[in-house]
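The chain below stands alone and is given as structure tokens, in the form predicted alone.
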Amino acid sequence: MGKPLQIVVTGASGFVAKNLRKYLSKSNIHLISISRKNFKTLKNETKIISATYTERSLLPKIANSDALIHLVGIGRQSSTTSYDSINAVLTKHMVNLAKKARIRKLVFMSGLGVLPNSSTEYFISKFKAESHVRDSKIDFTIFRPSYIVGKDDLFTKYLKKCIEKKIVQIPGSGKYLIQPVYVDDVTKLLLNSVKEERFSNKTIDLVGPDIISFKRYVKLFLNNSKTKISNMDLEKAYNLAIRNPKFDYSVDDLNVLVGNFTGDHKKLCNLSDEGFQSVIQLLKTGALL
């Protein structure tokens, strides 16, 4: 019988990390996961605080390691941190700890939408984060994830709020498309990407099988409670995102949303050989609330 496998989590604090932290140390995998936030250790699990993500302090740490899963990311910048600093620069100088660690394996989670020729400066920071994994010339798998969804994502979160509220604002029309995915299949194909070779060297649109309109999501999520849903015209949705840090939607919230980014499903099962389950299904029968 082998050595348990070793993976390296980031930005273990947040919602992605914390549901694969908890299924891999079920699998008898050791962790060791890494977050500038303090957070509470699991079975199997070396905890690494590390504001700066320094090499001094890491290196040592996760040499050797059979994988590094990169979730450090954000999707709203500030005057103090850019997108360029976190989702680009902190990747790049993650792969080149990787490499001097001698992981074998990296996999790293992107965005649905990002492109070659992306023009929101979001989907460049991801991008370029791409470009720095495949240019590595360690074994990757890089997912363009759609809305990972669950009990405690933000998103869910907020419709919960609104329904404390009992009002929720949709910009626009709300028509646009999302294909939500469950993340307790992403919990999986992150664990297999790591196990199976013919996830080697693949970018891969991680989407669900269900495409739905963002108005129907919400008004499915609300379950027939007495929250009422308010179109709010998308000019001033985006004059609020620019205006206001608080508002509920940031400006590429919105970008994401307007560009109907939707992905292959098909072909995602047929690579990963799971199934997959209905985010439809989930919310009509209120598994999210």
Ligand SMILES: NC(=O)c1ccc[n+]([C@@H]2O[C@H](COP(=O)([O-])OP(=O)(O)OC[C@H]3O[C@@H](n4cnc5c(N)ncnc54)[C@H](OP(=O)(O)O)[C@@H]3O)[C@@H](O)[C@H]2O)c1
Second form
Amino acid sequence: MGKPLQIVVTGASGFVAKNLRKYLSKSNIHLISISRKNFKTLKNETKIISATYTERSLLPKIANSDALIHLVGIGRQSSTTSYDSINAVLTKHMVNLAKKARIRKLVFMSGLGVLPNSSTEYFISKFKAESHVRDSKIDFTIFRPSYIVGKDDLFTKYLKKCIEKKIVQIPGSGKYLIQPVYVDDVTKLLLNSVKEERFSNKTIDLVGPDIISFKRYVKLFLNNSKTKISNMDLEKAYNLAIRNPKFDYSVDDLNVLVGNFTGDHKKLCNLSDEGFQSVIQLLKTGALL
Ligand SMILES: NC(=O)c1ccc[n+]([C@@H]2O[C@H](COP(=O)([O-])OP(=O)(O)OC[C@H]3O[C@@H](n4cnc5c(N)ncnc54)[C@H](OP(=O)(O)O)[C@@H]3O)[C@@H](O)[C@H]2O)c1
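Based on the form predicted alone presented above, generate the structure block for the form predicted in complex with this ligand.
Up next: the whole complex, starting with the chain shown before.
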């Protein structure tokens, strides 16, 4: 038997990272997980706590790892934390560290709809990050995910609260499309992208088998509970998102939704050689509730 893979995961307390760490730990991967705050370690896992991801605190511990899966990212910015500083600059920093640490593979989570001619700050920061990864001369896989669904993602948690309050607000018509992908498929894919040559130096839409309107998604989630769906005027939604940082949707949540982005699921299937869970089926069974 060969040496077990050693994989570094950043943003360890995040939604995708938590699910990925569980999966990698069970798969007997040696994990090095980095977070700004303390967290409970799993089997086969080494913990690093680093508020600012400094070279001094990380380099000796991550040297010669097989892969870095960079899952740090923000979807809301503030006067103290900009998209550019976290999504782009911190990614560049991690790419440089990966080079110094002689890490063989970089895996990065961008966003569906990110393009060279993107015009909003969120998309621009993700495109810049993609470019840092692509220019690194390290083997890479960049995924561009639609909405990643699990029992513990932010939107699922939000919808569960709405069920308690018996009302959910949908910005605008809710007719815009999403292409949700199940988190268990995502974690499998992340590991495969490290292990398999065919993911080498590729940028891939990470989208599920179903294209569905946002409103239908919400209706299916509610699963006949007595929760009222109220359509909020889009102008009002943007107004609240701009004025109130605690509003349910950020400006960029709205941009992403209204952007109506869908991707090429067939291409992903052909590349990954795996079946994907239908999120519609998951919703119909109430598995996310
Ligand atoms: N989930 C989705 O549907 C989706 C869709 C498209 C793209 N993505 C991308 O996929 C990646 C993972 O997504 P996710 O849903 O797991 O996000 P998440 O739950 O928000 O986790 C992101 C993690 O990034 C770290 N982070 C946040 N702000 C930071 C800062 N100022 N400095 C350093 N680290 C910081 C945090 O890790 P610690 O708390 O451990 O420090 C946080 O838990 C992100 O890049 C995201 O943009 C996700």
